[in-house]
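Shown here is one chain on its own, the form predicted on its own, set out as structure tokens.
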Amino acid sequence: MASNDLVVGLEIGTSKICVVVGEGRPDGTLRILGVGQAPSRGVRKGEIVDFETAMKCVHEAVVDAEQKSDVMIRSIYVSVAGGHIQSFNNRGCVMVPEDRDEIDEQDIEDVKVSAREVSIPASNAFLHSIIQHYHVDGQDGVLNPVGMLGEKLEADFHIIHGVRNRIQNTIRCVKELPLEVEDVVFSALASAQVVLTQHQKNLGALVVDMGGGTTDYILYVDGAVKQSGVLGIGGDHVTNDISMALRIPMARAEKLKLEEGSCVLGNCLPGETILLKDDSGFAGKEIERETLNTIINLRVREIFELLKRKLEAEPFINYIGAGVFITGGCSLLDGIEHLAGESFEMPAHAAHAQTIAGLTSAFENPQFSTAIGLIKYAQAVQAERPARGFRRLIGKFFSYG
């Protein structure tokens, strides 16, 4: 197998470390060959807080992929996500010069460049610059203006910024294992790449990937992005609730989380009860089945409405025609999708990563759906598609400001 046709994935999330190994087909399709994992320790609200730490997970991931994949990895396509990540739309304009009226390469890139021409702040640096529509003198809807005849080319983008330190810690904490960053790709962008269909983002689809510390979103409305960003909230804020309201250990909160609980409240018989069985320094306990659902449906239903009212500062959620779409670790809670329905008034779907060969076990767990998500964005960087949503950034990540 050649090296080239190699490509990894990294997630450095709050809850785990995730590392996938997939290979390139000569058809387009990927392969998954491995997926390595770490518990996340020294990382909180999807941010780097303690780097020798994190760093060591990392490693500790990185080395489990490459026992499970039998490849000895090189180089990495790293998520990243945070509070601090932040969004835009916004419209380049250039005029092609007078010595030629036809629209070629090098007036796309102009374009770009003019779409990026705003004011962010001093400590931000750019992430994703995604076409969303070209205008060829007035003309909408042009799917790709080279070759086009005309005198005056526009064009819509979605601009994706961060603060510039934060992504370079992501980037150091890789480079001193020593691996080589082929890209930083903001998480959700990567999640839907394997999320969605082509035709569930024609007809306009949200993507929600809720995580441990973070709910990551993206939207897309006829084919293009129109919004995304980040929410500093995610499954740890639900098992810790869990755990001060019934005053239980974390780690027992998580696990009654995930087995036990659910979003939606009215299901159970009246004064059902889970018994949780004593343990090392804990005395065991019986608790009330509607008490633990209403916990997690109340915090989860404010991550919705939360998440709700920032998309609604935009008129784009009007128009997702195929609805939301939920990945991530709390993508696994009994009855989110019911509760996403409920919140957004609109059909909702627990969602993993698709079409994708090899580890069966792999891309059908959400929890993997970013790491994955990577491959599958690299792929089509690799190829040097045109497709919508994967057009570079010009030059390298840090140089501009």
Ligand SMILES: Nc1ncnc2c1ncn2[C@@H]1O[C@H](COP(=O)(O)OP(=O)(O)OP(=O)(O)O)[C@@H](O)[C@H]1O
Second form
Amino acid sequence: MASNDLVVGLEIGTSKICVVVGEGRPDGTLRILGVGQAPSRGVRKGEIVDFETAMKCVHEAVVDAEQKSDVMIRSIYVSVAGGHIQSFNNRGCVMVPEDRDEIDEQDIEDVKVSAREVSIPASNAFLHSIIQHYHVDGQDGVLNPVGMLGEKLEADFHIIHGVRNRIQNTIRCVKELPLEVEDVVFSALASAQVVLTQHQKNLGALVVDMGGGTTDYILYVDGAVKQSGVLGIGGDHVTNDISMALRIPMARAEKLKLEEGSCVLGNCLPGETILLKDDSGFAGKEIERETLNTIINLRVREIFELLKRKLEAEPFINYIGAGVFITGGCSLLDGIEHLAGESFEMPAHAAHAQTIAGLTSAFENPQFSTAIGLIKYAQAVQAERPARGFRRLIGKFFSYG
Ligand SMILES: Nc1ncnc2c1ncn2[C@@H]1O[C@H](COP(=O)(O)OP(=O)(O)OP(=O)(O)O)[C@@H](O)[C@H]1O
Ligand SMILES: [Mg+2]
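Alright, leaving the form predicted on its own aside, put up the form predicted in complex with the named molecule.
Next comes the full complex, this chain leading.
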């Protein structure tokens, strides 16, 4: 197969590395060919902390993906997360030159540049400028101003930025393999591409990708991204709490969470216990089921409360018609929809990638949402490329809206 038909997404997560291989079809759709995985080491809270180790894990996942999908991978779309990622909304404005009365592609580029004329920390780089709405001579709700008559073009953008070196570490980790980096994409933006339909984005929706070390989020109102960010807290904290509170090893706590854990309180029989069998270096233990669920409930509730408080700094959370969509590995926690619904006071759903062709049940894992989302993102960017005279800007970090 010609390699330029392939689109590959890579998530370097805190718990696992995931590589998804997609194939572009002549009819413009994409099909998933395979998913490669490797346990993640050298990553904390979504950021690389041991370069050599992380690189080895990425290599392992890439080789696995190559074998599963029977292709050679040359280039990759990679996601980034981490507490350094920040965002804000800003409006750009350009005047159309007097010798021309039609808005053209250059004006679209210029208005994006204008929206970025705000000071961000010197150590940071722009990751995305995502278009929300255009306004032409004060007319709101313009979807595509190219070709329209106008004197003044304004545009609202959601702008995402992060610490340049940390983003570069992710890029270098891939380039050293050596693989080409096609683009760097904020992880929740990638997940949202496959977790939400366009209709849900239009109704207003919040995507919460709860992984091992981070909880990444992105909020849509009227089809446009309004808020996004990362909390450096995730499922590993739940496991850690279980380990500390019940005085059991981390590996045991993780297994217990996955096999027996629930966010729901008051669902157990009085005095119901779980027997942890003895193991090398572990004497075995009997623990109360309600105690386990209380530990999980408290931590997950805290994560939701923290996120809610962050979101409430702006009014957009009040305009979410479709509700909250939880994805990432933690969305597999029993009862998480109920707890999210209670915390955010709106309908909540556990979600995995849906809106892509060729998805079989084998790929219906919420831990793959980001990597599968990268494929969908890539498809959208590539569809835009010829129209927008797209240039590859790795190093400058560019954006798709
Ligand atoms: N069946 C399950 N029930 C509960 N939790 C689960 C289940 N499966 C996985 N998890 C949890 O999901 C988390 C890993 O999720 P995921 O693979 O999405 O993280 P990641 O992408 O590697 O990390 P991050 O995005 O935070 O850097 C771990 O905390 C793990 O314990
Ligand atoms: Mg993740």
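Treat the numbers as computed from the prediction; the structure is a model and nothing was measured. Each form is matched to the other, and the largest set of C-alpha atoms that superpose within 1.5 Å is called the rigid core. Positions refer to the first chain, counted from 1.
Student: Kindly check if the Cα atom of T53 is displaced 2 angstroms or more between the two forms relative to the superposed rigid core.
Tutor: T53 C-alpha, core-superposed: shift of less than 2 Å.
Student: How about Q67 - superposed on the rigid core, does its CA move between the two forms by 2 Å or more?
Tutor: Moves: no, less than 2 Å.
Student: Answer yes if the Cα of P347 shifts by 2 angstroms or more between the two forms on a rigid-core superposition, and no otherwise.
Tutor: Superposed on the core, P347 moves its C-alpha less than 2 Å between the two forms.
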